[in-house]
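Here we start with a single chain on its own, the form predicted alone, put down as structure tokens.
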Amino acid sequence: MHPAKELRGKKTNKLLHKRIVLGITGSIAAVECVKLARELIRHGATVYPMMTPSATRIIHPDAIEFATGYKPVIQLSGQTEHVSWCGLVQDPVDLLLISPCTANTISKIARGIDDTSVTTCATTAIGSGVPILLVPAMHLSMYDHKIVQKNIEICKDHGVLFLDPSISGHKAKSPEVLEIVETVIRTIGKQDLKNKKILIIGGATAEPIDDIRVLTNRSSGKTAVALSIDAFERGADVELWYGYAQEPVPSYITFKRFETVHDLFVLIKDKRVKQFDSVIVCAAIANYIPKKLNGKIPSGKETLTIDCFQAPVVLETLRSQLPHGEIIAFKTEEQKKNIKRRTQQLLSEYHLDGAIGNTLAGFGGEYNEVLLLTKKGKSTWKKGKKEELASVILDMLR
């Protein structure tokens, strides 16, 4: 067995039995494409790969071999691979992914310039309806060029999809392998929340005591993190609002930051709050909000006393701002005992869509275990790793 099978579907199956033609132009950021390969193929995925002659120069096709398991296409043969792999035949692939794609590739592929394997398999991609996702990667001047800015254009115009490249002086850097695969997902996956404006409101609040000091909890944020993942990857318009919480965001995650229980109520009371068809809370808001003293508390006190007040209820006002959108949001209790009556209890008081109990046990670690209730009654309990159960919290979502 070629070692390129016996890494399928080492993370996931996401791209299980999902067949992709990788095109590899001439561009520097093709030494990053054996690690984009593999990461493709341990999520499940097939790669067929192609590369222009500027590419062989840049990476060797037999490197590109060991990656995928299958030699490069450089030049077309009597096999007609650009019309078995993209044409309209009974079994086509589900992508072209071209990464990196030059300016040169995309302006002969808006033109219909068909003078490698790579060009000749997106015309005919185009032609039969195969998505094409290309990820360029050029100097900044060449990127800016009005010309090729055009093409871009007119190869949107034709359907071709763009992930588009991250600037860093003067550089139009193709993105990390992390993020092509996840747009690559996004763009073959199940879809199933294709177009559906999901925000998502997660890690922890953190109170001033005085001018250093804060009051907060240990909610690590990866359940936040990981909902965003699988809500991006499922086609969503996804945004998170993240509190004080460690978990890194990715790059490709639209996010915004709280910090306090204030800071989130100005963020729910903006109008444009009204645009998520749905919010899924798992955020550990604060019950208590410590009165603030100025400055910096003394040290070398033998105790310690601060007062504080009960904050308002931030579901509360969240309905109110959405009167017809999808709530879902997390109930934490001590003892599993008590959390399916006190879950019921939040559901109804805030007039809920699904509500989440879970214990302790969740905070900081990789595993949590939850109850879903829903509210037509229904109430199941799952146990796995936090970005398992991100995909089944989602599947609550109407």
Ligand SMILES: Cc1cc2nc3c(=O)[nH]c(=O)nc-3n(C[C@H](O)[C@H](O)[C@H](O)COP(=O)(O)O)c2cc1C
Contents of the next structure:
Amino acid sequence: MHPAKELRGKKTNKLLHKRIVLGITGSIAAVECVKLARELIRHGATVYPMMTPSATRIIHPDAIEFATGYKPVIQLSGQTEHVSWCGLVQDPVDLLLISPCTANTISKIARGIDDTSVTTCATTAIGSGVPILLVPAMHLSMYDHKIVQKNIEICKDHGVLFLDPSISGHKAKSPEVLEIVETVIRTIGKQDLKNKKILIIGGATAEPIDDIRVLTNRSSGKTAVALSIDAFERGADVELWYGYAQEPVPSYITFKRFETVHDLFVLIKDKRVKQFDSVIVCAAIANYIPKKLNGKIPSGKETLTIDCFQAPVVLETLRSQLPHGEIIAFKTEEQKKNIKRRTQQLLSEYHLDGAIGNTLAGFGGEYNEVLLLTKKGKSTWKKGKKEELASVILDMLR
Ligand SMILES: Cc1cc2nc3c(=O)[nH]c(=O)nc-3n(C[C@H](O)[C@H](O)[C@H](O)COP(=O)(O)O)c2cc1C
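Output the structure of the form predicted in complex with the ligand; the preceding block shows the form predicted alone.
Below: every chain and molecule of the assembly, starting with the one above.
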């Protein structure tokens, strides 16, 4: 078996049975294509490569053949690959991904010029309605060129999708492989949350004790980030409000930071919160807020007492802001035997649509065990990686 085939589905099956033509053009970012192709395959995809002659001067076709298990099509043959993959045929591919895409190839696609295997495929795909995703990569002066920009607009008018480059110095750089793969999953994945506006509130609060110290907790932010990524992949318009936590947020996730319960209230009371169809609150929010002292509490005290007052409950205000929106919230209990009763209490008290119970064991690690409760009375225990659980939790929204 070719080594590329052994990779299939090693990470997930999110692209299983999806066939992708990967068009590679003559940008220096083509050196990332081995990684890109293999990552798509790890999520289950089959990748058919095509290269422009310029691309073959940047990366050798053998490397691409090794990465995908297929000889890249550099020149169309009597097989009419452009038609059998992207034409009006019974079984066209699911996506034509051109990554990286040069200024030259963008402009040719916009004008219907097809003098390479990649541009011919693009013309065919536009004509037959096969989705096309372009990932431009070039020097900023090329990207800012008015004609190139105009050609990007022409492509967009014809339904071509773009993943915008990240502008850094004088470069319009291709996004990281991970972001390209996530965008592919979002574009041709199950899309069952498409057009839903979802807000995830996650991470810990951090309440000041004095001007430099905070009272916080061990929430890692992993569940919040996993929920945001899964919602993004499934086509949702997702926003993350992220507290004090370590888990990095991918660049393609829109997020706002908060620190204190007060910060969170400011965000929730803003009328813009009403735009969300669904909110998932997995944040570990302080139940007690210290009375803050100014300056720095001096060191050297033998004992120190910090007065705290009870924090107001965020869920109450959130429900009053979103009387008809879906709200799911997490409840953490020390003892597993109390979880069902306490989670049910949370669900009824704040008129939630769903509630997720878990124990302290869920804090920090990769895995969790959760009880999923719906307002219709359905209850299920699930155990697994936080990424897998995120998907099950988002299933509750449908
Ligand atoms: C080393 C090297 C790097 C290049 N990088 C880029 C690039 O990042 N983006 C771009 O638009 N053109 C880049 N070019 C120029 C293209 O290769 C050139 O415009 C070529 O005609 C593109 O052909 P193609 O679109 O058919 O691949 C580069 C050229 C060389 C030699």
